[in-house]
Structure formats: C-alpha cells, structure tokens
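Starting off, we have a lone chain in the form predicted on its own, written out as structure tokens.
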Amino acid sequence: MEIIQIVGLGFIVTLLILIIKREKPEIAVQLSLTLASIIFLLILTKITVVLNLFRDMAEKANISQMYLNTILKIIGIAYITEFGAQVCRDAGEGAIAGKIEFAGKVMVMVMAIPIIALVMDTIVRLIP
C-alpha cells in the first residue's frame, strides 16, 4: 500500500510546514518542493508500468505508435502542468500557476493537431 506511505509522508511534511512556516517560510517552500519530488520519484515506476501496458495494447490493436505517443505526451503534459501549477500555488504564486496552466493548455492543443487532423479526415471519408 504505497499510497498509505505517500499520504502519511504528506501529512508529516504538512505538519512540519505548518510549524516552520511562521519562522522560516523559505524552508517551508523547500520542504514542499522536496516532498513533491519524492512523491514523483515514488510513482515513476508505476507510470512506466502503465506506459508499457498502453504500448502493448496499441500494438495488439494495430494503432500507429505515432498516435499513441502523441496521446501519452498529451497526458504527460496535463499531469506535469497540474503538478507544477500546484507547487506554485503552494508557494503562494497563483499568478505563475495560472501561466503554467495556460502554457500547458496551449501545448496540449499543439500536440493534438495530428489526432484532430486524423479524426477530421476520417469524418470527411465517411460522408458520401
């Protein structure tokens, strides 16, 4: 049950941050960033398992790796964007978080162009 460990670690660091924040707010931000990095490293192995499963399924379904890679990149951009924005919000920088989210949305739109083009091409072919 790794999630229990992650949540427990989150609670402990949160309590430390609440205690330290009054005296040394810069250390509180560093603790938050450290925890974010640790959590990311802990789930990295789980992410690789999911990615390998998607690749196997796409291969069995005869889906082009280009489209699968694009979808996986879009999912990655969404997760990383949310993660980065939350870290900025935790540090009290809501304006920067908003800009990170905007950049993530633009990147997703740009990455989705080949898939949108394929869908549009398929629709045009289906219409008599």
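Numbering follows the first chain given and starts at 1. So that the term is clear: the rigid core is the largest set of C-alpha atoms that superpose within 1.5 Å between two forms. For clarity, every value in this text was computed on a predicted model and none was experimentally measured. What changes on going to the form predicted in complex with the partner chain:
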Contents of the next structure:
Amino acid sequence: MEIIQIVGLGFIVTLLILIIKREKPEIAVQLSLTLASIIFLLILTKITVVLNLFRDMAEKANISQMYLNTILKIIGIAYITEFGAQVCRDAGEGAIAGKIEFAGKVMVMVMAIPIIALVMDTIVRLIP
Amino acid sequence: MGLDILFKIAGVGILVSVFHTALKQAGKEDMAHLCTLAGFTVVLLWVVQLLGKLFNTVQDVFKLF
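Having seen the form predicted on its own, could you now give me the structure of the form predicted in complex with the partner chain?
Following is the full complex, with the preceding chain placed first.
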C-alpha cells in the first residue's frame, strides 16, 4: 500500500512547511519542490509498466509508433509544465506560472504539427 | 528512497531560522543574512540535484528528446 506512505509523507511535509514558512518562506518552497519530485519518482515506475502495455497494444494493432510517441511526448510536456507552473504559483509568482503554461501550450502545438499535417493530407486526398 | 532529504531540508530550515534569530539578537545583522544565504544555497544544491534526476527520468519515460 504505497498510497498510504505517500499520503503520510504529504501530511508530515505539510506540517514541516507550516513550521518553516513563518521564518523562512524560501526554504519552505524548496521543501515542497522536493516532495513533489520524490512523489513523482516513486510513482514513475508504475507509469512505466502502463506505458509498456500501451506500446505492446499499439504494436499488435499495427498503429505506427510515431503516433504513440507523439502522444507520450505531449503528456510529458504537459506534466513538466504543470509541475513548474504549480511551484511558481505556490511561491506567489502567478505571472511566471502563466508564462510557463503559455510556453507549454506552444510546445504541445509544435509536437502536434506532424499529425495535423497528416490529417490535412488525408482530407485533401479524400476530396477529389 | 531519498526520503531523508526532506527531513534534512526541514532541519536546515529550522536551524537557519534559529541562527538568524540568535545573530539578530546579538546585533550582527549582516552575519544573520549570510547565514540565511548559506542555508538556502546548501538546500538549493540538494534540490537541484533531485530536480535533474526527476527531469532525466521524465525524459526517459516519455521519450522526450
């Protein structure tokens, strides 16, 4: 039951942050950043199993690896963007968080360009 | 795994705030600020290493090159 470990860890770190925040807010931000990293590293091994299953299924269904890889890249970019934006917003820098989210959206669009072009090509070929 | 780093950071935070108060009471304001800066830098060193590990793992898992 790793979820109980993670919830307990979250409570303990929340209490520690409450103690530290009054005196040293900058170290409190670093503490929450560390907790976020540790929780994600703990959970990543599980995600790997699921992703391997997806890859196997896509291979069996004869779906090109390009599509799956694009989707995975988009998920990764979305996760990293959200992580950075949340940390900035927690520290009270809403403007920087907004800029990070904007950059993430643009990156996702760039990643999706090959697929959009492919869809366009298909549509053009369907129209005689 | 690296759960001890959380308690190390919390310990550094509490210690630095105590030092800050003590040095301030003793009238050494500049030393108090240097102490805060040193604690912050040490913690930042640990956090940056952990963040590098996290980003590398995310790149590996989601094939972001």
